[in-house]
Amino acid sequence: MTIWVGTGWKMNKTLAQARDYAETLAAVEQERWAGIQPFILPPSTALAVVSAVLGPRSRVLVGAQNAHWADAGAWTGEVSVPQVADAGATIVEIGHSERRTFFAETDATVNLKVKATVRHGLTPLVCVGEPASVFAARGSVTYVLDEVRAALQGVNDVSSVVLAYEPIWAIGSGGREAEPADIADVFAAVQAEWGGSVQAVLFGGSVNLGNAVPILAVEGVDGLFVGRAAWDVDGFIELLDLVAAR
């Protein structure tokens, strides 16, 4: 089984830090990663300087952090799916809670955000998770799986797809570190609905060199999408090699 490893580094890096990033991923002997299948979302300013590094033949793969739905149009700052993949994206990160909480985006832009992904051979990175009250209200596994029937509504042939579980209480620079007891009956419950169409199911939430192990040991996690513990090159490569060696 291919585990995914990977990290978005939000709003982050200049081309400069964001070319020396890449320049010390791609001097890494990669086979050292076999079964691993890492992943990184730069800026979408980043994303073009960041896929030339790497270069088509590197084991990691480059997304982007967000895209609209349409292919092109009257929509000022936004960049569509296409312009994404000429940049050189595989990979398209969909509705993570700060795009949700922030940025307006509903189920509904989510689902549209996936079937353009889809229509354009991109992966889409599903970002689902719930509030810290719908956690200790014991809610979270009806939450989750309502948005992510929500997100794949329509789309017929989801085995693109990888679902990332960020649990809102666990994310950010004031997140709080998921116990496997904690996420262990969402991705149960996911597993059972779609383990046998997505291509993989993540979890994400303050993870670190200390818990990772714990966590993908957890029965359904495919994989793991990296937040702060990842931002440096050392601490991305670190958990990479910590995950191939467990």
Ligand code: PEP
Given for the second form:
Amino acid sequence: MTIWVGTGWKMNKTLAQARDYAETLAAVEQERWAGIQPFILPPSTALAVVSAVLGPRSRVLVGAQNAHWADAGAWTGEVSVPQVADAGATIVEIGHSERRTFFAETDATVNLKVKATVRHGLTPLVCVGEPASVFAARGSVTYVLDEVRAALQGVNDVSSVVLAYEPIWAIGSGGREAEPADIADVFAAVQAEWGGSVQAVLFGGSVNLGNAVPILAVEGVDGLFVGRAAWDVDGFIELLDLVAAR
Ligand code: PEP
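In place of the form predicted on its own, output the structure of the form predicted together with phosphoenolpyruvate.
Next comes the full complex, this chain leading.
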């Protein structure tokens, strides 16, 4: 089974920093990551340079952190799926909780973006996850299944979809690291409903070198989606090596 390990850089890195990161990654003997699918999601400004530095034979996939559902048009400030594909993206992250919270992304727009991404042959990386209040009320499974169903509603072929379960209470510097027992029920439920159809179901939220292996050992976890711990390229490489050696 392929284990996915990737990082989204959020709104970080200049072109020079992005190039440095990609050059370091490109110089590593990537064969040692056999069985792993690494991916990085730079800001859209750096997609082209990162893709060019890594080159077509790299094991590392490059993706965008967002894309609009329309192919082109009067959508000031947005980028489309064909545009990010043109810049080298093969993955589009959709529905991260920060986009849902701060940029009014809804289940409906997430669904439109999934459809656009599938239509253009890219991989949708669909983020779902409940807030702390829902987790405390033991509502995580229902909440997450509802989000996944809404995201994939009417999508004829979900075989390219990668889901990322990212509980909001676990994300970012204010987040709490998840224990395997916190997330096992959600993975069981998502895999029971979607496991035969989607490509993979990842976990994200405060993943680091200390908790990556126990989280990957949870039944149904097909990979890790990492923020802060992989923003430094050495951190990403260490994480990939750790997963390869586990
Ligand atoms: C994220 O924001 O998607 C994320 C996983 O971040 P972090 O690993 O820093 O919690």
